[in-house]
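Only one chain is given next, in structure tokens, and it is the form predicted alone.
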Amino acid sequence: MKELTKGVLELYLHIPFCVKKCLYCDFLSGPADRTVMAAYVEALKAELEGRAEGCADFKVTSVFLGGGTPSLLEGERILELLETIKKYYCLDPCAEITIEANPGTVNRQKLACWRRAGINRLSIGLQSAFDEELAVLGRIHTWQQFLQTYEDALSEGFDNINIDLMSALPGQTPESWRASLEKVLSLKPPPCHISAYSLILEEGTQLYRLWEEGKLELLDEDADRLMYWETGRILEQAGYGRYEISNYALAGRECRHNCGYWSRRDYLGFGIGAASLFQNVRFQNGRSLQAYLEHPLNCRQEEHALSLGEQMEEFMFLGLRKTEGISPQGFQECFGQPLEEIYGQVIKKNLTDGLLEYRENGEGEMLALTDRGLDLSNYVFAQFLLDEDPA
């Protein structure tokens, strides 16, 4: 492997399989038998090997296995994927390596295998601490199964664990949401990281159809916002810092992989539907499982070289997701033009409206969303789209 000369790289591996589709899920995922899963792992290995030559000068600093339900695969299959990465890529010895895991699909044997593979971070999809709310979502597990998974993970030596939670569920109340948070915080030891998202009703999902048929009542926006601010209050009191709109971590336990997305770090996605950003080119793999199994190296679609203006837009609306905000100095270093020269009017308007503010973070001045700006983040982000490419 050549000595690092160009920079760092992140890898994402999409595992599109699950026991059954959750009612709210619009991800590229679904059930499959063991034969198909094994064939898919072989195709992933082939794609990893085939793309490696163009990455010889890059050091891989994080790997993320997402889905779907990656924990549905046999432990040995996960081990094979990580061994392939170690063989063909320059994997940093201190790389963050995450796997998404759902209770009901995890056992001690898999956890031990993941540890041997080098996985050092788990992201467990809990969503709610109450079985009746889990049933509304179509989840396959219970709170007790989650507890078993969590305890097994700790026993196998995992000490960097994220828990996914979901608010604004049908029938959920601010009280039950608060209780879910408190039950998670009462774990011994508590998780290092919590991702807390509001339910988004996506067209084409089973929940969406139930809502269209009048069989499902959604929470109103005021209740959703109340839960969001309760989340911040409760978690911050418990020692978690909000470092992104929906993500909270104990000091030093932020998800390095996701921070890379928001900082526009180069990343490559492998598997069906996986997206990539590499040297300011965005592209995506096709969504056909059969086509991928037959020709995993001929699946790239929608390749688009980003213009200077598009790079600036992404720098702003991805960077502003982070609560620390974006660095005006970093913008100028990246693009060779002052931030105010490109976005002066937009920034002035949002400062006046109380949606953005300048802060000192010890390393310089940062531009960040205010508390009110967090509530209206999509409105703010849309204003950073440029009418024409800068000269």
The other form holds:
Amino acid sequence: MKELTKGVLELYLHIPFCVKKCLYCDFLSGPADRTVMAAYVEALKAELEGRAEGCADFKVTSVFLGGGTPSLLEGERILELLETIKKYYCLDPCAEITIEANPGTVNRQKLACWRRAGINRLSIGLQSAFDEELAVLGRIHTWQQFLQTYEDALSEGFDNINIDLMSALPGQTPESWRASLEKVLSLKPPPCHISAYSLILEEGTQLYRLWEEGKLELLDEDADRLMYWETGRILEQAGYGRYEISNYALAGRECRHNCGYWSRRDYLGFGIGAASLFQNVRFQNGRSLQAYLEHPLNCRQEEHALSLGEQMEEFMFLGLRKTEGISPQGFQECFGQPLEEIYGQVIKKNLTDGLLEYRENGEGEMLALTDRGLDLSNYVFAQFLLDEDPA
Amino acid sequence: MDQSRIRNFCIIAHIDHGKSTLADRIIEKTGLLTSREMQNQVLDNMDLERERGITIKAQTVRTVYRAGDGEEYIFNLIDTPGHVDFNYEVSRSLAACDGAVLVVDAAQGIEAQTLANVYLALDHDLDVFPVINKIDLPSAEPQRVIEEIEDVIGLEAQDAPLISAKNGIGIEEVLEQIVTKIPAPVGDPDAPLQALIFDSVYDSYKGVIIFCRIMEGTVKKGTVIRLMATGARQEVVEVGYFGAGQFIPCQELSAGMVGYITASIKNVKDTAVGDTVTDDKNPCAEPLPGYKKVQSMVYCGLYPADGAKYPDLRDALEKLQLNDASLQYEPETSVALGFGFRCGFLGLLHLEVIQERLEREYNLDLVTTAPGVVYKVYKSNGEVIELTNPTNLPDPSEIEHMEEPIVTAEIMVTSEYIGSIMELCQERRGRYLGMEYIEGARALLKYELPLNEIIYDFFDALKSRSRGYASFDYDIKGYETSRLVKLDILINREEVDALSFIVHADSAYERGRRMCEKLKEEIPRHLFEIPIQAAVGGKIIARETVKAMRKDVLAKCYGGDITRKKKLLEKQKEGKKRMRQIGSVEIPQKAFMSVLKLDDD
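I would like to compare: after the form predicted alone, may I see the structure of the form predicted together with its partner chain?
What follows is the entire complex, opening with the chain shown before.
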């Protein structure tokens, strides 16, 4: 079997700190004081160092500092983390290195530090261009603060910037959503990447509780979809391509790191709760901060070696998230079995239902979600789960 | 054993008035069991019975009591089922007794079942004496209740023991009155054998164990017995009496005694409750009066949720029937649900009990179709059909007329709720027969009601409209002509047989409309729009629409989430497996049961 991605590796560093938990957030994060943050960075460095040995042959093509709010850390801490990576890993000089930043936690000094550290991509959590909507989400910043951050970032030389936006917010109207998009598009220059998500109400979040108590009205499915379609229309008009269900980019500015997840490239996650996929084994660090600070190399939970069937399932339900779809040829190369043999019936049904289609992309035939399929992607994906492992 | 020192009796009461607790105390005080050995409520020995606080099968226990007169008495306590569904069993249990202890709650006084049970006992010529229970409750009014018993029932109650079965107060007095007020049995041990079957259970080692009261004659090991109604014939293997929770063999059972017989009988169907056991070689002249074949009153379809479990369901029903001859079943096929069984029950409680036992004891996941009663369909060609499955209703053009079973119901209620209860009965097509005021603020309402109007949720409605104060009892009166129609449900324009039911023409529209609304909630969105329609005789009378699926998407899916997101997809796939495919529509199992809960407003 030919390993397409052998020798290439992505790194994810989880920074579980924020100023204050947002109402919709179900990620592993929370406020912490300066000493805890410093100790955590030390632990991260120890974990990076300790795990490096097994990765000597791998070229690291992307690094992603996610959270939480990584921009909350002092600039020097970020610098140290990147120094550690450079010291112990084979970091590709052209690697995409992203940090997530939230307005209200960023300043010129930090931005300058990040540049020095080699960070070349910024992902700014804006979510909405309207302060009332930001308040509903429990965000700590305003539109004005965002503008400041954006301007500072440009001044410090960042040109590869993503902006996160959320649709289907409580109280949002199609008009206000359109206006948010347009305000972002009218930035000078506009960002080269936009992630536009529909709000997902996750159990255990404060927003969920409010909804349960009847204090929050969610938008219905129809309104949600209208906004989604509108997003595609507006952004495509402005020159952005939708390359994944919720991700849009100017040509060549797709997020390589995230594409790695959907293409099942190997990645290692560092920090609490961080997940990894390495040589078809999935594993994850435990969620306890205390335990991690004490033994950063000793927090890995049970490993799960993916069976052939599980690999195929992932190939499909992750790969189909990309609008270009999956390549039947690629499936065959990866698993040594024709796609048709494993999934012929499911594909046929979904072609008939108008949820999947074959497209020619120049290099060969691709199987991809249709527009309707994008709306109902889970419905499609669930069908790609196998009842039993193929022989 | 000297007949004069046997007392065969039962305890009768309205539900929750403390029948089982008193039975426990009697068993405890008569010394066969220590308190520690006693499970709570010894007589209710099925889990289900204990949970629901009702007795489903008759339980019997023999204890020995040393009375104030220094003599030892044998007490045979026959515990009777406590629900109207099991009225016939109750009547047979009563026929096995010589007297009854009537338990009345000191706070609540006489209730509908109190009356029904007393009248039933008096019909069987039993000597009944009252006991006032729960006298330790703050709201107890023993004197008022005593007067009520005397006024309403006409029983002497001035010397009724005032007890608290729960706290063991006054039990001794009850025991003494059992000796003095309940007559000893009579009967000639040398006469031809005549024994009444009041229950039977199946034991995998002994076969069927017959519970009986010997009226005349004697039975022992080796006697060849004949069951007069079913004709079954077998040699007796063992006779004995009932210890608490165990069978204790003895030499013989003679006139006046209560005990059991085993005779290698393989099927409880052969040992029908109410049948007479006699000596095959020296039979009695006549069977005991009162035997009747038990009729199922309520029918529904039972289907395994997982079609592959059909054989398991069949085995489970077979086993249950060994112990419960009143459970009827026969295989049937539904387009929507596949292979299953049409089952007949004594009533809705019986249905629920069986359903729960199948689910708990046999670990089966069931789909139940709407329960219905037995309708009589008179066809124009003179044929008469007893209809238990709505699907089998002939074409309306072939039907001359239809009849439905009617009950006479007695509802006891405090006067402030009379209005709302009358309204309820009116809604359920009740015919008002009359009302009697009983002792001040309470009234006994008499109605005739169609059985199919009370089998679902009448009892719940009654309770909720009277804040729990109304009590209810009914008897089957007979059949009456009625304007009945079959209501069909069409999902995506296909008729779903398992959802059809028979309803009165005047209620068809309302029921159809609610059915559609309910199903709209239950059926998940599909890729296409799904019309849900209710129809009578091909004419659509109500419609709802399940809109097409618009969105089923996880907006965000990155690194660590993948394992979690896959679990979501797995759950989604699992959910689909539990659906029933009707044409191109997938219907969740519970949608078929939703019709049972149409009236929760």
